[in-house]
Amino acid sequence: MAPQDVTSHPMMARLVQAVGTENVLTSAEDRAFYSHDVYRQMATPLAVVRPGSIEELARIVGMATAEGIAIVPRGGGASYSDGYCATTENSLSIDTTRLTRIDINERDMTATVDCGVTWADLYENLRKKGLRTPFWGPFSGLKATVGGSMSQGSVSLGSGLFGPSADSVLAMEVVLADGSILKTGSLAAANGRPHFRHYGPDLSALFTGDTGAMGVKARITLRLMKKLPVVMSASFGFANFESMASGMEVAAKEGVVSDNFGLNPRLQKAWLGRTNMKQSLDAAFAVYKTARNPFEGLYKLVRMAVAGKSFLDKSEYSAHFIVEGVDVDHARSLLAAVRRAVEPHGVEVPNTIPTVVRSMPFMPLYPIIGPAGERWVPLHGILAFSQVKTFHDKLTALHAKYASEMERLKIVSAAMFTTISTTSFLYEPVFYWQDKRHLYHDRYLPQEFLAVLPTYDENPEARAKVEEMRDAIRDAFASCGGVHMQVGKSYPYMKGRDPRNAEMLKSLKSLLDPKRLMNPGSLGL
């Protein structure tokens, strides 16, 4: 473990010259929190720093790798496969949240942003002048920030027409290893302004999804578009997983799905029957503000209030549409062709979940622990549409394989499902187990929440059954030809890699970084 008291390092006296005495971390506490994510803690790192500008960011890499200190940047900290969590003790964790700055060019229809902005904070200054970037966040948006999306990868707001994260980006500042600063895109070019990503070779694409490896996002400059002023949605039951992906199979593929996401039993009964009093009433008072009339909103309540919880008691699957459109009539267009593709495999119920999630987007980040206080864990693949009946079948043979040690070790299991624009279908297997919170979970989430949770003993028997059945799972995505998003640590990215490939990444990662400094272990280099 890390030294207790690591104020007398000789780094320490230059990060507080850097930047100011509160914004260097050193406390035990401090440190241990930083060093877990939502699933576990690796190494505690020496500090944690929190830069203010961009220019204290370039400062501090360059200042650290210098002395060989490693650098790993945190966004938001969601994260759940060890993307932000260290591999040596030897490292500094970069708490980027201070970086906050939003420019917002209307004329270019382009919003440069730094690391650290929230994707919540980001749509509510565009909202406010009509406009949205296309991808527009995942539903951890109030925590999950800009950067931390780039570097890790992220789908759900957006993603069923405009596709993941990276693909709203036009270009970047990148911190490299040593302190400089790369620009992307056409920011690069002479006299450059950041309107248009693909100026000869895209570089970066480099940067996306790299999870800090080839360098610490700084800024990120995102297109914007028009935010359409009519939401509509259709919510659908499935007897069972193969109508369910079926059905949002031949949505995406219409082309008109804005946002889309499938529930299986145990998910569908944990997001309906999960909410307390405030949190129904909350929802409640979102769905009636986001109407365009008091009538309409007395009407989605009431729809709201008739449907219950109950109204998907017969469907073993969900899956729910929305659509967006520039008048009532083009959005009800829209959602006709999603009723004429779906109604073939499932049956049209109220559509109460998707309209609570579009008034509350971004909600407070309550399933980060299980309905009942137990650990949580997803993981996820996105396969092409001909490979999810391949995938889903290895699936239930692995569940069956386990069944009893899960019963035994009271391991249960949930899955979510989306689309991506009209190629990728994104499977997302949970497990949720009994053992004790951690440090995380204590200072993330609010006390009033956890107070009234069961607590556990620890349990590490369950917690390695856990490891075990999501090593295979992986091993499973990788015969079906998945990949993945927010890779960190946790997916074995340059297994199987094609060695050409492999050897160029391997190449660049030399040029960037050639001391192997920029958040060790990521992706596997």
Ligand SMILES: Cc1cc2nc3c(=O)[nH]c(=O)nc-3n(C[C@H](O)[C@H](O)[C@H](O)COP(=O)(O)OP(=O)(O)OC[C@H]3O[C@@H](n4cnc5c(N)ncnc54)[C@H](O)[C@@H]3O)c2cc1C
Contents of the next structure:
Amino acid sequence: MAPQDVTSHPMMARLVQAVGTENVLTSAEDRAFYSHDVYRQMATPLAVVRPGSIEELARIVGMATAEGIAIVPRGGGASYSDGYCATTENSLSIDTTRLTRIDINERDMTATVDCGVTWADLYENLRKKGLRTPFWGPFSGLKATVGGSMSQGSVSLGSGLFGPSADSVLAMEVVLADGSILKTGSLAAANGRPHFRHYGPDLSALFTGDTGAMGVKARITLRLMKKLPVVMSASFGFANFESMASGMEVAAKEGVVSDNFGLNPRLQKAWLGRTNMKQSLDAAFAVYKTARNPFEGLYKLVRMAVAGKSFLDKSEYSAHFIVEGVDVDHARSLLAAVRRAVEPHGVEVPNTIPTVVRSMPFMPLYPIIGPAGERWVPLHGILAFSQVKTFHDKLTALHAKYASEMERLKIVSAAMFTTISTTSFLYEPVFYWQDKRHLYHDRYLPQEFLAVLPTYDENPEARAKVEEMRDAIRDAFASCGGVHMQVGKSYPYMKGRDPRNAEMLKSLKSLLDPKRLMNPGSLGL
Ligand SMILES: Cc1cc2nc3c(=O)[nH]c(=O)nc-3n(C[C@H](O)[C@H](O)[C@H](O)COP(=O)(O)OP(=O)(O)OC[C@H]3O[C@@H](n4cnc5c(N)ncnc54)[C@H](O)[C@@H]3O)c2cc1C
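Having seen the form predicted on its own, the form predicted in complex with the named molecule:
Let us now look at the entire complex, which starts with that chain.
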């Protein structure tokens, strides 16, 4: 069947019956949009289905797989590792964004959410009750869903102390390939309630980071904690990468930093350079609102205005640390521990960047396009601290090798860094290159924002060079024992894997998805 002519497919009438006409998208434009993630395009699905309840989700999955049609789940669509891009046109893209129920149980300190709930919505609902989840979202949380983050792994807000998204899970309900629902954690016990994860073998772990290869997460229960009321931050400038990495490492080991991130010079400028007048005013207002009294608010505003962006010119690299306390003294003492640890490595500078980040933790997806309208793609690896310098040296050598080609093709790279808990360093190289925008960008970014940016023709040569460098970087990560979240179909998850481990994973995949229809290609399974 020609991909343009899908309305006569025998499944369509049944899908429409299950979820209603308006929730089965079959136009060429819609299907093209869902075939593209932030980075690239793959197979065009037969249709996009938007279930409105968990029961509808389960029915659709069972119905499709019975007919040999693949299931490709998509949450907020804010990823760039081919995770929700189909490998076959004989697929249904399952858009989960109508699944938005949030149940907060203050007595049991749990929140059970549908997979399509965004982190921003969850945070807002919990904030009103003085609560939050330990990991409380990626920066993309205005779009990114709890289901998407749990399925591919996510870090940022809260992960300095509480680790990646998966570490905040207590229990799940997962739709399996046959349309049945599997419960995990204490929810699966007799008269189970979703308050405890580890009752016998931890089946939740099989689905966190599976990028949809094992099942579709339907509902997820997360642990709650009180939202700590006092937030303080400190920023440091560093002479070079090595001192920044050392500063971030020692800060992480203090075990007190909630969120942290390091920026190389190019990204520092991009982060502040992007701040337009409206965003600056919004941020200033938000900063003012977070002050405990009008005098402190004014002080914070004046400090931001005076410090401005100028300090960045003096430092090569910067790192930013955010702590949270039950009261001012508590937060101050945590920040003092960070300062004591980091001061031997860098120089403290005004905390403009973390102040703005914490005033607007969930950002619109403006970074999916470069400052001059270029295409954008990050990749990352999570390293043991002992391997960070080795990896950095390898990356520096790669940049030297590709320098003239990058210059000729106008490919630019930058990097961002974060530590996760007390053990890991996430290194995130980012590429920008001049290339044609896609429908994805047009739908995800405001027209007034795009209108003022330059546009480019298709640039397959630069695109191929970026992919070649990404391959080389993935190899460099692997050579240092680096691992990845967001595996999707992009990271070589099965390559070089311990044979017993690989065998076990393949057996589990065969058990759960014997026809190989759950997001085929994910995890390389
Ligand atoms: C501007 C920007 C900032 C970002 N910041 C961060 C950050 O701070 N930290 C970070 O870790 N990442 C970040 N990301 C990457 C990404 O947004 C996150 O990893 C996020 O968790 C993706 O969630 P999503 O709902 O958009 O997932 P999607 O992109 O929709 O899907 C991701 C994967 O999960 C699968 N999936 C989705 N829902 C389900 C489900 N219910 N069941 C099974 N599988 C499912 C998909 O098939 C796909 O493989 C950022 C991205 C952008 C564009």
